[in-house]
Each structure stands twice: as structure tokens, then as C-alpha cells.
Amino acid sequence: MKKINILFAASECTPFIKTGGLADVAGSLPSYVDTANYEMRVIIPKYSALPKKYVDKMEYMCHFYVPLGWRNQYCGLFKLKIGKVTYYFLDNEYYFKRDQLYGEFDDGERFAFFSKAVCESILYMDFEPDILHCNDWHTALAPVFLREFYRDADKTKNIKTIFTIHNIKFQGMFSSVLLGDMLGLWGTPAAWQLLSDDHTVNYMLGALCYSDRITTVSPGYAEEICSWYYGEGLDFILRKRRDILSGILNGIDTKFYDPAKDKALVCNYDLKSLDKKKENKLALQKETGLKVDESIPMFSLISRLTEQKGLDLVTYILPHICERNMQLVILGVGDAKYEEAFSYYAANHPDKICFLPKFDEPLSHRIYAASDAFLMPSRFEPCGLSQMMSMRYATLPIVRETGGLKDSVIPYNKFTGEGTGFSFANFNAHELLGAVDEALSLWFDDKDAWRHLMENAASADFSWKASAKDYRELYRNLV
């Protein structure tokens, strides 16, 4: 069997620099990718904010010069190896020696660069992929420059792309001037495929028109995006290019979420004894400053504080959940009038609410170890890796049935004893509110149904071997 390679293009990765799940996915993925008859290796921006344990022992490659419109734009080309991946890096310190790795003044700029140096570079790595996967907006533009500039080079003419849509919600539209001065792409077939209008480009659209084939995060999303609702715009090209289209659920790092050996708990605890979960309830419970007492349920919430997550939801019922006799945990931040809510409602019921405006790692182990129940009824969700978390500690989750939640989370069923966690179906506050009660019912009038819920949530498997396998089968079919 012919070995495979692939090139996994992507804008952030682990360990090196995180700031959501597609990080996660270039950091895990690989490994479980990589046997005897295939290789992936990674390619990310050298961001000045990269740890100095990583850059110090970076080998140099080499340096080129990337057409970029009429400009020669200077990349060094780095290379590490840690366990069994190999990760490149891309330096070029005017565009990546920044504070933050978004929301620059010239985001167009900068990720139409490293589109081009990805393709620019495989000319000179020592590694010959027949697959460029890309991901999400960042490296959109590869599959195009790959097609338009590339056909003729004998490294580059015969590899096949492949792009993964992370979130369709952030597509990379920038003003149509950039498609000549910055691009390079008047005058080429790709033109008029890149504009969303007269006045826009369109750096994911790209990618949808040029790439052999596009996968999404979850199957549920695959289906959802093709529709008005939930295409952003994109739905028209999806659905013209079906066929092609395909969803792979994400997995976690199951031994870094491991309640067993996780170091971060107060008393870890398995599959076997899951008594021992309590510890850590009563613990957090004294560190936030709730009602010490393991009889009364907690709920929690870890998120991004934005609309996505269904947060209107969860600030219209927080009256109702203050007349319950519950608990939750609030960890994140994200938009001022969810932070003010939550403050709020934490101030005047601080033995009933409690809200930490911050992120912290193994806090989040904590309290997902702490918890009965987490919420999150997103408002869309391309896969979710927090209800699969939660599960992991055997804490059920509350979700709406969209995306990647409704794909790994099955509801309970009171006639079979089936089920994983709660779900409800439509973006309505009353809806999660039931999902809630249906929860706290269960909870309080029968202890051996959810002790057998949280079982089943807690030998559900979401590591990444599964979706491996699944990826493997796809870039198999497509050489």
C-alpha cells in the first residue's frame, strides 16, 4: 500500500499557542493520523508569542521570498519534531511578531501570506505531501493559490486539498481591492469565484470552490450548513458541491481529560468509583463560596461568553434557576452584558451562583469534575468538545439538539434508561428550562437512573482514534 502524506495547514495548534478548538484538532489529530501507511505533519505561523522551550530548539531550514501581489515577502521555514510529528513553522516577524494572533488591521493581509508561503514552501521542505489540508479561513486561500500558481511545479501539481470548515460563521471578507494588489488573482479563473459581491472577497468561498474535497466537524453541521440557516451565506456553493461535502465528529485528548490521573482534582476518581466524585463537588463548593452540602445538584457552564452559546437563554431562566434548590458554576468571558448578568444574579444569590469571569485550565477540571449537570444550549455548534469533556467526568450534559451536540449527546429516555445526558430541540428559553427540570427531577426522585446516565456518559468513547479512522478512509478515497 502506498504510503500517504499530508500537510495540515492551520492558524494555531498545541501545545504551541491556543485560542480555540482547531488548535486542539492540529494538536491531537496527527498522532492518531500517523501509522505505517500514513504521515501528517503540521505548518503553523512562527508567532512571536510561540513558548521560547519550543522556538530554542527549532531547527532552520531555510529562507525564500513569497510573491504576494506585487510584493517578495521574506519566510524562514523551521522545523521540530516532538514524539512522532513533525511541525513546520513559517517566520516572518512583519507579519506574525504581533500581541494577538486576530483582529489585526491586516488579518487579509497577513493569512492571504500564509496561504501563499504554505504553497511557497513545500518547493523547499523535505517532505513531499500528496494531501494540503486546510482549515477554516486562515489557510482558505491554499487550495486556490495551490490550483492558480502552483499546477506546474513537479512538487506541488499533483496534491490534492482538502479544506475543513471549523465555524462557518467567520469567512475571511476583506475589501475586493485586495484580490489584485494583494492577491494576484485578476485575471485568473478565481476572479469572480472569490467574490461575495462587487465589494467583497471572500477567502472561505475560495476554498469551497477550489477544494477537492470539504469536510465540517460533525455530521449534523455538514447537514445544517447546506441550509439558509445556518449556511451564513455559503449555503447556495455547499449544496452545489454535496458530494463532496462530508462530516468527521472531533475527539479530545482523553488521557489529559482522564478524571483518573487528572492532577488538577481534588480526589480522582473512574468508572469504578465514582462515589469518590462527590470529593470534588464539596470542594469546589467551599472554594466558590456555595452551600457546602453534596445533596444539592450543580450545574456549570465553561464558555466563551457569546451568542453562540445560547447565552440569552441561560440569562433569561437564571430568576428561575434561583428558585431551585440547584447550584451553578459560571467559567468564562466573553460579551459585557452576559458578564454583567452573571454578576448580577452571583452578587444577590452568592449560595445559589457563582461566576468566574476568567479562563483557567485546570480550574475547568475542576468543575468538571465538581458538577452533576453542564449546560450548553448553543445557538449553532459546529462540533462542541465540552459536553465530550464534561461526559468524560461523568457529568451529564444539558445540550440543544444542533450540530455536534445533537450527534454526541443522546437524550434520556425515562421508557429504556438510554441516553447520555438531556437535550431540547428549538433555540427557546422554556425548552432549556424543562431540560433543566427534566434534569433536577431525575436527580432527586431517581438515584440509580442517573447514576446509570452517568455511567453511560462516562464509557462513551470521543477519543480521537475513531474520527482517525474515519480521516485516514477519506484521504485513502481521495488518492
Second form
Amino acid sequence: MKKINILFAASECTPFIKTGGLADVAGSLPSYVDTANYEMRVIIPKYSALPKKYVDKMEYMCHFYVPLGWRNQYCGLFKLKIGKVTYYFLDNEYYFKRDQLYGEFDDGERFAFFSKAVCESILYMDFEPDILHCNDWHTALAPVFLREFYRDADKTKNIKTIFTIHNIKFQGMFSSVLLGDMLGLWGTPAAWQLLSDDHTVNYMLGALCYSDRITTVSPGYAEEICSWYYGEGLDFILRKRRDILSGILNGIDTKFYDPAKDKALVCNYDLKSLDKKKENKLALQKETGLKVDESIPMFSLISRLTEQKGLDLVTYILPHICERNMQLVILGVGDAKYEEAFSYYAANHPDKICFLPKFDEPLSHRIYAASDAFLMPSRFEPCGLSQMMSMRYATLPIVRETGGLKDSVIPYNKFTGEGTGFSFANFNAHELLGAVDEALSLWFDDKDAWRHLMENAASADFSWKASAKDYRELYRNLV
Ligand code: ADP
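Okay, that one was the form predicted on its own. Can I see the form predicted together with ligand ADP too?
Next comes the full complex, and the chain you just saw is listed first.
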């Protein structure tokens, strides 16, 4: 069997740099894909915020210049191997020596550079990719550049491209002036597809037009983004290219998220010792100032505080939550309107609601372990990892039936007793409250049924094994 080489281009990757789920995927998928017949290497920008312990170990390979419109920009190529995975880093201090990863005034230029530099670097690296796998808008121009500027070079002319949508909401839309000035594509008729209108160039639209395969991070989201409601204006092209679009569910790092070994927990437990889980609840009640009482069900929410996550519904039902015999712990930072609402209720009902406005990884693990149920009523959810993490810790998720939430949570069926959580269909606060009440009554009235759901949730397989197999199949079918 021919060995397939894949170069995975992303804007972030654990353990080097992370702002969201993309970094988790880039950091864990390659080692699972990597087998005798597949080699996957990762390429990211060499941000100044990369931890020194990694930077010190990087090997400088070479430097070259990247043509970008009328410019020629310096680019250094560095390499680092961790375990069996090789990582490449593209260096240009003008673009990547910044305080933050995204949100800079010239993001359109920075990531056009990165996408072009990825293509150019292939000419210089000690690796011959058969496939260039790009992710989200930051790398969306690479399939365009590869086709338009690198189709004559021996090392690049046969490379196939895959583009994965992690969140279609963020497309990389900039002034159409960039098309000629920065991208060098003004005279290329096909590249005019990049224009979503007369004034705007849309990087993701470019990838959707030029890539050989398009994937997204759950089968449900792959369906949804072909519709007007979820497609964010790109549904027309996704419907046109539906035959090359597929959804592969993300996995989680089940070694890192393991209640049996997690050092962040007060008390470790596994499927056979689920009773020990309550020690974590008692400890968190103490830590957060909530009433220490194992007979009160504890719900939790760990999230970026943005509209996407369905927090309007949560805010709406908070007064009802305060009337019920339950506790709610919220961990998250984000939009001021949610922080203010959660702070208000936490201040007025300190016995019921605890709001922790920070980003704290070990604390998130303690909360996953301590809770009985986990709220995730997202407006849309490409995949979602938090619901998988909560299930891994035998905490039952309450989710809206959308995207990856629908694909990963089996709703409780009171007739058969099966399920791994609770769900509701419409983006409606009363439906969320209905699901909370359903969970509460089961918790109070039928401990055996609840225990059975906990066992189902904790034994569900969310490791990368199955998804990595799907990716390998995708790669094999493409070359
Ligand atoms: P998204 O990528 O849209 O933010 P996911 O559910 O895919 O949502 O992944 C969110 C990840 O970020 C999870 O690992 C979750 O535990 C973590 N997380 C979110 N908010 C916080 C926080 N305030 N502190 C610690 N971890 C957080």
C-alpha cells in the first residue's frame, strides 16, 4: 500500500498555542492518523507567544521569500518533532510578533501571507505531501494559491487539497482591494469566485471553490450548513459541491480527559467506582461557597460566553432555576451582557448559582467531575467538545439538537431507559427549562435510571480512533 503524506495547516495547535477547539484537533488528530501507511505533519505560524521551552528546541531549516502581490516577504522555516509527529513553524516577526493571535487590523494580510508561505515552504521542506489539509479561513487561501501559482513545480503540482470548516461563522472577509494588491489574483478569472460581492473578498469561499474535498466536524453540521439558516451565506456553494462535502465527528483526548487519572480531581473514579464521583461534588460545593449537600443536584456550564452557545436561553431561565432545588456552576468569560446577568443572579442567589468569570483549565476538569448535569443549549454547534468531556466524566449533558450535539448525545428515552443525556429541539427557553425539569425529576425520582445513564455516558467512545479511521479513508480515496 502506498504511503500517504499529509501536511495539516492550521492557525493554532496544542500544546503550542490554543484559543479554541481547532487547536485540540490539530494537536491530537495527527498522532491518531499516523500509522505505517500515513504520515501527517502539522504547520502553524511561529507566533511570539509560543512557549520558550518549545522554541528553544526548534531546528532552523532554511529561509526563503514569499511573493505576496508586489511584495516579497521573508519567511523562516523551523521544525520540531514531539513524539512521532513533526511540526513546522513559519517565521515572520512582522506578521506574528503580536500580542494576540487574531483580531489585528491586518489579519487579512497576515493570513494571506501564512497561506502563501505554506505553499512556498513545501518547495523547501524535507517532506513531500500528497495532500494539503487546510482548516478554517486562516488557511483557506492555500488551495487557491496552490492551484494558481504552484501548479508547474514538480513538488506541488500533484498535491490534492482538503478544506475543513470548523466554524462557518468566521469566513475571513476583507476589502476586495486585497485581491490584486495582496493576493496577486486580479488577472485570474477563476479567482474572481473569491469575491462574495463587488466590495468583499471571502477567503473561505475561495477554499470552498478550489479544494478537492470539503469536510466539517460533524455529519449533522455538514447537513445544516447546506441550508440558508446555518450556511451564513455560503450554503449556495456547499449545495453545489455537496458531492465532495462530508462531516467527520471530532474526538477528544481521552488520556487527558480521564476521570480515573486526572490529577486535577479531588477524587479519581471510573465506571466501576462511580460512587466516588460525589466526593468531587462535595469538594466543589465547599470551594465555591455553595451549600455542601450531596442530595442537591449540581448543574454546570463551561463555555465561551457568546451568543452561539445559547446563553440567551440560560439567562432567560435563571429565575426559574433559582426556584428549584438545584445548584448551577458557570465557568466562562466573554460577552459583557452574559457576564453581567450571571454575576447578578450569583450575587442575589449565592446558595443556588455560582459564577466563575475566568479561563481555568484544571477548574474546568473539577467542574466536569463534580456536576450531575451539564448545560449546552447552543444556537449552532459545529461539533462541540464540552458535551463529550462531560459524558467522559459521567455528567449528563442537556443539549439542543443541533450539529455535533445531536450527533454525540443520545437523548433519554423513558420507555427504554436508554440514552446518554437530555435534549430539546427548538431554540426556545421553555424547551430548555423542560429538559432541565426532565433531568431533575429523573435525578430525584429514579436513581437507578440516572445511574444507568451515567454508565452509558461514561462508556461512550469519544476517542479519536473512529474519526481518525474516517480521515484515513478520506485521504486514501483522494490520492
Ligand atoms: P468552542 O471550541 O466553540 O469554544 P468546544 O465545546 O468545542 O467549544 O470546546 C470548548 C473547550 O474550551 C472545552 O475544552 C472547554 O472545557 C474549554 N473551556 C471553555 N471555557 C472555558 C473556561 N472558562 N475555562 C476552562 N476551559 C474552558
